[in-house]
Amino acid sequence: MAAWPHWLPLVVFAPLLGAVLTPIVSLRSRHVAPWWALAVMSVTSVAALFLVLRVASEGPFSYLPGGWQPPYGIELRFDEFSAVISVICLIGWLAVLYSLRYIEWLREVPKERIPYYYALLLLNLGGMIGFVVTGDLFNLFVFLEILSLSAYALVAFSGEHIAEMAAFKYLLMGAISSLLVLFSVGIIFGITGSLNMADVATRIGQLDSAAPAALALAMLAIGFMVKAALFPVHIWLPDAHAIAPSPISAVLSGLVVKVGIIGLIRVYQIYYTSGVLDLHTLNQVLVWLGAISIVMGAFFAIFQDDIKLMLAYSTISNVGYIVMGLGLSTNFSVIGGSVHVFNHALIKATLFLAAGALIYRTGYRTLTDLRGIGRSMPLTCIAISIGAISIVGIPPTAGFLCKWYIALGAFEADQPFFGFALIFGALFIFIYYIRMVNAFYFQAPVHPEILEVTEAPLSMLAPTLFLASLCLIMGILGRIPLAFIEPAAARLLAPLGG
């Protein structure tokens, strides 16, 4: 069963087909939609598990949907970086479960529109999975558009004016990003005659002039920086992540921004392999932008009172860690940055789901209004506390090993300044999460009724606590994902002698 050859196309097409069918299966009753979405994500998760087990035992492998050999046929390619689909499936499944009660609670959402919420969520998850496993540049763009368009709609789903404005800002920035990626794909096809990534990496290295390849690289890098919300092209993220329904905030912050990171990794795989350009300048730009993002994201978060806005700015900071790791381009830093793609997804999903539970029960979303909530919702606040110490990088949580490896990579690259910038950013992060914990546990309530609320329903509390436990488990067993990513990092850096 595990060796069945069609798991790879199934993991891509199951959520996409499920999204298309969701409104149909929900015609008689909208209550069918979440259970249908859970079933679809269960099938997808099983397929993802078998794929991860296979790549762990055999290494990277491909699937040719039409049977045509590259570069003429479409290729699906699964390597260790593609294993992030396991986290996509996990968080997606939990987001659907969490939405059972949460989406019904949103008064602004007409009940007849709820099946479309689940259809959009499946479409978004399917787009992400397809983006991660495609071996074809044009399909990379197609899946990027699928996940982007569905993300814009999900941000605006509540129908509130402020949500629509946040979605519009997201759309404008996303459109610029998509156009840059599309133009780059066109340039690459024009100069190589191929869209298959592996084939492009071979052909682009044989060009007489490197100028078109350099232009395509610049546009791809900027396009994916926008998707990753790297400072200073982050302006769409805070409003979009803060205003979206909380399960969608968890998906956006934990998963969708990582699409930009995976896109950068695919760009590196092409250009490192081809050797057509010296990427030192790009690496230095990424390292500096990563360092600035770490500090500025944390700095802005310090001054936020809205809990979801604080978490949104925190995402900018942590994307900086990942980008810095890639830019340093050492074995330690690439491993640390790559694993942080996985771990940060778990951490931010924990934090946003926990924040959503607080808002669901109290109706409040600022630290001032939520003072003392730790006494009445202790389990939810414990989950937030675990997420907080993990995002800071305190051992033995999931955030520690990643940041430790990135810091080691800075010294390995003989650029110790960036190691100290990483530590300085962590101190900033510590400050604003201490504010959160202090408000929850050690300050008197502003609203006496806060002390009367109870924990969120089990369908919301269970996913939050499960993810919080993973924040600890992935720290204690952190050597496992580090070892899993090591071969991929070694192959990526092999052309550099890394």
Given for the second form:
Amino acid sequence: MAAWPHWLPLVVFAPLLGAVLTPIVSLRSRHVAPWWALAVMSVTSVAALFLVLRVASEGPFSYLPGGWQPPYGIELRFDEFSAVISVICLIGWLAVLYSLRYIEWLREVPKERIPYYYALLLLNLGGMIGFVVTGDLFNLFVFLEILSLSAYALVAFSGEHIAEMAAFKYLLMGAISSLLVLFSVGIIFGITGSLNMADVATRIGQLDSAAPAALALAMLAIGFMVKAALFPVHIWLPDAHAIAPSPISAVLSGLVVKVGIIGLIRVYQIYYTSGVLDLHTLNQVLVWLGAISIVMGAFFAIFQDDIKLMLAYSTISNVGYIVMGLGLSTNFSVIGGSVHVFNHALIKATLFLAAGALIYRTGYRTLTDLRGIGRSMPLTCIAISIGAISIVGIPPTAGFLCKWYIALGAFEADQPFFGFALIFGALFIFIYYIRMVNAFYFQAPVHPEILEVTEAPLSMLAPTLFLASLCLIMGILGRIPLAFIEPAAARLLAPLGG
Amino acid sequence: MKKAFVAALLIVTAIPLLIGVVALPPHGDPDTPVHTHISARYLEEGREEAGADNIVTGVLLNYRGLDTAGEVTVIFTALMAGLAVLISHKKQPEGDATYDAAEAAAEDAPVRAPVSPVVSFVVRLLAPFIALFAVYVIVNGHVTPGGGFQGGAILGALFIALTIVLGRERTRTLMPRLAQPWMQGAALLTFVGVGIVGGALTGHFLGYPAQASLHLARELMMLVLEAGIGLGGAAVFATLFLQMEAE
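What would the structure be for the form predicted in complex with its partner chain, given that what you showed me was the form predicted alone?
After this comes the whole thing, all chains and molecules, with the earlier chain placed first.
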């Protein structure tokens, strides 16, 4: 089954086609929409599973839509980094299940909007899947637009004024970054005459002047940094991720920011292979920005009382870890950073879904108001605690090995300072999660009625607990993803002679 | 102070941009990579192997069909985004799953500014010709500049003009409620449909049969795609307009 070649276009077009069909199947009753979306994501997940199995057994492979050989046609290319679609499908599926009750509960939302919510969610997931499996620069931009547009709308979905403002801020920043990416793709086409990534990599060095290539690199890097919300272009993230409906926060924080990272990896693949520029300066900039993001994100998170805002700031610091891992460009750090793309997605989705469950049951969203909730919603709070220790990076949870590898990379690269910055950041993160755990379990409730609430319905509790258990499993079996991503990291760094 | 800062920022960003752009290969020089690499094959062989006299159409629908499928999805996403944000609480009976923007607004009998009888007459007079032109642009995109996107835009504009002149009660019969979502998604639906047919014929999703005996099938597939893109684009324009007018 895994050898069937058409899984690759299927995994991209199943969610997109599913999205187009969502308003059609919901014509009779809007209650069909979530079940339809769930079915679509199931099919997509099966395809993703076969693709990941195939790449594990035979390494990267391509699909040529229309049968045109690259660079004349578009190439879909599936490598180990593309295996991130497994997390996209998993979290997407769980987010749809979770939305079933959560979206109906949002009082501000007219019920007629709901089918469009599922359509947008499917478009967003399909766009992300397309983005990570394409081997063509312009195609990359097209999928970037699909996922960005749908993300803006999903942030605004709840209809509150503040959500619309947050979405608008996100839209402005996102549009600028998309423009930068598009302009760079244009420049690259101008100097190479090609759009296929592998072909561009061999041709980009053949020009007399390296200035256009350097400009394209800089703009691509900035564009993807905005999407990844790295300091100092992170300003859109906290509001957007905090105000979006919780399942959407999980998708945005866990997955959509990672698109920027994958984009950065693709750009690195091109430029490392071509050898047209010395990337040392860019790497140094990324490492510094990563380190600042780690500390700043963690620092701001400490002062947040709103639980979702706190989680949103924590995303900035985790993106900092990943980017620092890439920038250090040693074997260890790149492996650690790439695996953290997977693990942070699981961890942050756990936390946002659990936080959503608390808000759903109590109606409160600040740590002060939620004091004592650990007694009435023990399972949800256990999930949050597991997520919290994972994100700090305490063994044996999912966060530990990646951060360990990145720190090892910092020492390997002879830049121990960044290893310390990383540990320092982890300490900060530890402080604010201790604050959260303290509020939930040990402080006297501000609102007595909080002791009366019950656990969230099963369609919300089950995804949360499942993800929390994955945080533990990924920690215990942490060597498997590390070994899985290793060939890709080695291939990325091979041109450096390391 | 703020203005000076903005000006300084603009200059600082402009300098590297200019340096990069100045070093680009000169425009119009036939020896630059843009003309010698993949475009050269498109121009030389495109007519034969992609099956469209208009090379742009050949690239859009054949060589880079996946991109175009993505683009129509972007347009559809814009529609979904518009609807998800625009539909508001106004006077919708609870639990009515079959809400229709047009119907709700019709009940509301919106107060329209009167349209000059001259404009009204001219629009109605020209409507069939505009529609014919749109169909011509869609069908002839194969040979001359044009195609689904352009024709769809003309159709959408026609719908909007007619709605303004005749009122939405008259034009909504053009988009029956049950057909609406099919029309809105028409572009991607035809893409996937044609893509699967192509996959069955050639073994590649979105492939077109190249054998001489199947040239008619290839033409037909492209025509269906253009029609789907046109219909989908027009429906997206029309729906967004109706929705915004209803709010």
